[in-house]
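Just one chain is shown here, as structure tokens, and it is the form predicted alone.
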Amino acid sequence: MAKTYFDPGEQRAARVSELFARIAPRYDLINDLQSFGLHRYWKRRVIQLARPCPGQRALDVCCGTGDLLLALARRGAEVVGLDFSEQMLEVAERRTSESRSPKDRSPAPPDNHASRITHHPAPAAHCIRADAQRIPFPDASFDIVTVAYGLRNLANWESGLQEMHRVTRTGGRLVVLDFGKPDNLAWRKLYYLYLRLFVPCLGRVFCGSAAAYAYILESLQHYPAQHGVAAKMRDLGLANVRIVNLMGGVMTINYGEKRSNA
């Protein structure tokens, strides 16, 4: 059943796009269902770790609809969110537009020393549609490189952590949040029936596809989770390299530094 969508070859680009653009409309709702809500505080920890500020620039990686993006956006970065569905690009392009007030959509005031006090335009967020492991951008041009719940689906995440990597700037903090591999055996088989049983009935009554959503764990078991990504990071020279399990093991983040010689 999860084979519809994973596939390890050439094809499977082109399947996990035909996911997205399938389950986009109904994506937002059955996070909120499948975690319990839990996301959002997991999607907050990334934001922490990754200390946006004003001014900085950030991009994240197959942005989805836009969460981290948003979230970037609101602590004041220039932010770029990435993804190869257009489906969910469009949702995420929706919520930013909505997310602007009529403040910020008005033009901006004369350039006098008032203005420049007291006027604060939203930060620039905008997206585009591009290849995560085809990254159109020069090297060392983020202060900050998001990705949550992508890496998984790339048919090479080494080749989409190493572009990643790259235009990552010296300093800056590179985040990684995806489905873990609880290192408790016991727990792991717990988590594994969790999504195994109930986590593909969400996507057959709210997708019409318990295939869209048994694809998860099919892509889990395929993927060396959060100690496979902290050995990648450690090898293309990342620092202070470090795992941040949540739930036992169950949801994780990775998140490392780039060395001024990497």
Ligand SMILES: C[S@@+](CC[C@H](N)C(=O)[O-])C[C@H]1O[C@@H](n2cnc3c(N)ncnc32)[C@H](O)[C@@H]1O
Given for the second form:
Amino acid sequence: MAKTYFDPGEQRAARVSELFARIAPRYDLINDLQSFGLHRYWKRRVIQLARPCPGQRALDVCCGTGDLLLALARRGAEVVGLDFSEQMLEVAERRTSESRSPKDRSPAPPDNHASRITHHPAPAAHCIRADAQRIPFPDASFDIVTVAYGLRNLANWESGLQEMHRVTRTGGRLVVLDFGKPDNLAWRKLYYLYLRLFVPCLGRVFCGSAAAYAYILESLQHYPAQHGVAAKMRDLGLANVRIVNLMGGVMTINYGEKRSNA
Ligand SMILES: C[S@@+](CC[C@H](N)C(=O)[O-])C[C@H]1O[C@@H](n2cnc3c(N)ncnc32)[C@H](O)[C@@H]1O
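Form predicted alone done, so how does the form predicted together with the named molecule look?
Below is the whole assembly, all chains and molecules, this chain first.
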């Protein structure tokens, strides 16, 4: 199979951006199909670890179509979703506005335009188009910084993680969800076979491109996954660094907290 989307070096970001522009309309559908719906559960685990509270500020990096963005906002956090793909952000913005209460979006009563009442607070979520490697916020801006299936896509994942750490406040949480590398060799081989054979078929059927989904395995092979991310978190000085392996390490969550002197 031609390897057209994984391109190390300077062209990486442009190729990744092209890939997500192409798959954006079917991204959510394929996510459900390829994970048998389990990505929803994995994202709930991210939210449990992130522990958003009303009034806290959260940043979801590489927010894509907005799953974590919306989940954080529903728990009362004030959330910014950051992504560089216009097409993915269009979906996120549509979902954000749809998730607002119908009463919030209904036209004002004809007799008294001033009496429009918001019965349920709209999620405090908005999106910005930016590069995850140059996050346009000052140091220590957020209580929570999350990234799901994004770090692996960056031209330089280590500098991406460093940026996320920079914008996290002291005591804040950094949570990373991504494909993992199971320690058990037999399980890892089976899972790689699934990524090599089954997932590109979904890409061919639903996006007309097997290569777009063959990219998952290619990018994973160039990414250190849970152990490398945990080591980098420790290097950055994060406290309480944890790896939460899901399904034997097929999926993985890296968690850390920013220390006062980190
Ligand atoms: C696999 S999707 C994940 C979307 C979402 N977080 C989720 O879990 O469904 C990866 C996202 O990362 C974005 N992305 C990749 N590289 C990026 C970068 N350098 N800056 C900002 N966004 C980036 C892509 O546009 C895409 O929306």
